[in-house]
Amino acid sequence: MDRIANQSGTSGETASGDVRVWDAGVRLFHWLLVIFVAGAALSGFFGPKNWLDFHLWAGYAAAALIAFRLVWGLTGATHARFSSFPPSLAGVRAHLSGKHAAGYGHNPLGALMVYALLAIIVALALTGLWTLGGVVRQGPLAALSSYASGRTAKEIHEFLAWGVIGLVALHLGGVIFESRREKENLARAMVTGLKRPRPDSTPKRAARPVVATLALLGLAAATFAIVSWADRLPAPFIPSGPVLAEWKAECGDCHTPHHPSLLPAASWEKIMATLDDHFGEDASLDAGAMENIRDWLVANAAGHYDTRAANSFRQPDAAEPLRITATARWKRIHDDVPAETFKRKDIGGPVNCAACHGDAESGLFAPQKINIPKPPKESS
């Protein structure tokens, strides 16, 4: 027993005669993160708009099991460090050659899908955040990312989780045909840690636990750090500031009040010019009251903010340059709603957007915010 444990660098054999291998940080890191990531995966492909805390949620618990793995592949025990499976392109043609011995770690293939996937998530990782703080204007990087920026990054990001997804598939395909070609189930492995008597030359090294918490303490507070210090940044071009009462008032007596970055500073001035033949409703206002909005709708039209909002609609229909609704942008957004649905009483029309968008008033329009009513009961 002394002698397979010395061989393996693991604890050495169990009562069944098989040696244990995998350690609970690694095989604890390999299904949560199946967990996590397919989580993220099935929200982002599949889920509604309104999903996305929990699309984040996923990817921020996916990060930090990378963190983790990062950190136990330097204080793990002797598997699961780094240094027991390098990456070798020579090592893979000895694999795929049948030339490399087998031993209890990663082999050569395996090592390369495991650097494949730690290096994909967090660049998933990485455009997500990008992504958040360009497109949508939330997180720690809301400061220092611009829209286009994002939408770069968005793109970056969706390619990347079709790479997860090949990768996944590669990865299943790897362990059936290893399974086979070394009589080794090698699922069941990960799950139980063990693995039956073969030599292993591998040196063997202890996990160092407490070294991998502390140092996962200070990367978790230094990761606080930072991400306090980007909330705190001021966010430019992003509506903020207060809402003009007049407005809120004169504009919301009849239907959601749009936000003044959802039309070009042109659009304002002629719906402002036009009162009295408003969409063919006289909502004339006095002089003084329709100077003080027509300003504040002009001052913060579209071309002022770089929201997703104020991009999309910032060049209007050149058939009816008025209507928010007419842009062929509005459209694409709102094609998976049934008209049926803007007909409701309880909706108002496609012109009340806070019926089903809790932040209309904003201008921000977050994913989180959007919520499409129920239709009310009929009375029996």
Contents of the next structure:
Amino acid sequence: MDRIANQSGTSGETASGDVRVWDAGVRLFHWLLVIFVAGAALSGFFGPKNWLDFHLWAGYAAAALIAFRLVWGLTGATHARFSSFPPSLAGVRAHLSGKHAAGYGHNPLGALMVYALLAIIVALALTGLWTLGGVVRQGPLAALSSYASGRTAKEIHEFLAWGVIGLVALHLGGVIFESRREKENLARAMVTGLKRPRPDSTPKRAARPVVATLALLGLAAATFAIVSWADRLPAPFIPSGPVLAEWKAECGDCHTPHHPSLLPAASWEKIMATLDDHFGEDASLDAGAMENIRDWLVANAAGHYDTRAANSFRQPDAAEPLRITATARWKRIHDDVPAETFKRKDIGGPVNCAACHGDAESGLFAPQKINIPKPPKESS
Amino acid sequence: MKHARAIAMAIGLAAAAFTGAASAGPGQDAIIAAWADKAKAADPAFSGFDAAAGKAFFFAKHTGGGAETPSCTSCHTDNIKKSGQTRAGKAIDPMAVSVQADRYTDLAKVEKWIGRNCNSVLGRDCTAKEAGDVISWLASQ
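In place of the form predicted on its own, output the structure of the form predicted together with the partner chain.
Starting with the chain above, the whole complex follows.
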């Protein structure tokens, strides 16, 4: 009977006399969250730009865990339930003055930490999704957000990332302090789920795994439906669809064809009017081809799009308005690439976006598509 | 013995030269004929293209063009059977017909690039004779 009670998560005694406090759901949730938040934080703070997918999956996984925990807080066993550790200022005051008797579950200060961590990770997931939509122009919010709002979301996301690090530090401090005070290893209790017997008046609640599973399936279906709907929303401010074949062929003869969204219309007009001296090279076209390409460039210039690239280069450099790489913004974006890399023969200089940006022709410049090739082996 | 080797080598070279010259297909011949018409129009005394002169012109250092492009070899490299690279980093297909069969088969393309590149390398248009010499040589390689 004891084993069955333990497995269902109610506080039953084990053979050693210890009591099952944290059910498997709480423990798995806790340690998986540690892994995914650490993965998201490490890749976010230290990872190269093209690790974005790793960061995204760590974030999605953390968000899914939070969804599970919110459901489990209503359907889990005794000490998993939110009702067993309601936020309470009076409780916190009693706890701080030492009057609160430690039960099995979260103490009032620990309870606040649980809610703070749940809330900040939800906020991180939402601002992360918004950044992905507005700045990177991917994900379910791509069509629903603007670049400017995405930039704001990114700043909040980064601020919250520091916040979660601060909360984790406080949490660890609290665990160490309480472990000493209660003379019980609380970190080990989160592994085994067991604590020493003590007085506890929390009403026993059985876990409802079937209800939890149904609720999570419902949430998953709803998420799928919302994301599918959002994916189908039109987003004319994000370049998509076919490019002009003539542009790709003619401009692409000498260099990466630069997407029209990378320069304002006035710059394109000037470039196409001066092809006989195109950055020191004669790139003349016959009048028909020149006009076709010019008209397409002007019709799709930076002013027509709300991508990161279009926003970055919409305002050209005052001294060299035709040269994308002359802008302060271009230089700042690329300041982590050593100058020697651009000088490499196989790279072909900063003008050759496609050397490292696998999707340069689309104008999207997704972080995942960045790949600085390894220098080729020296051969005669 | 020595003579026999020399003769064999000479025969081999002649055969190589013959097959090389014969490698210009009908497409290339039509392009060369079109440039011959231009050359005749410019100079009634024109009597045919000179592949050796074209080769010398291709490798020569010229003046009057861009500082970074004094020669055809600035971008096409001095090995016409290998890929070159534009100043902006894009690969250029080899110039020799023996490794790039579709070279000199599209008159508009040849005219476009002769027009652009002569201006970049010499700072002027090439004469029809100069261009025809170079095309004749490249089409035979």
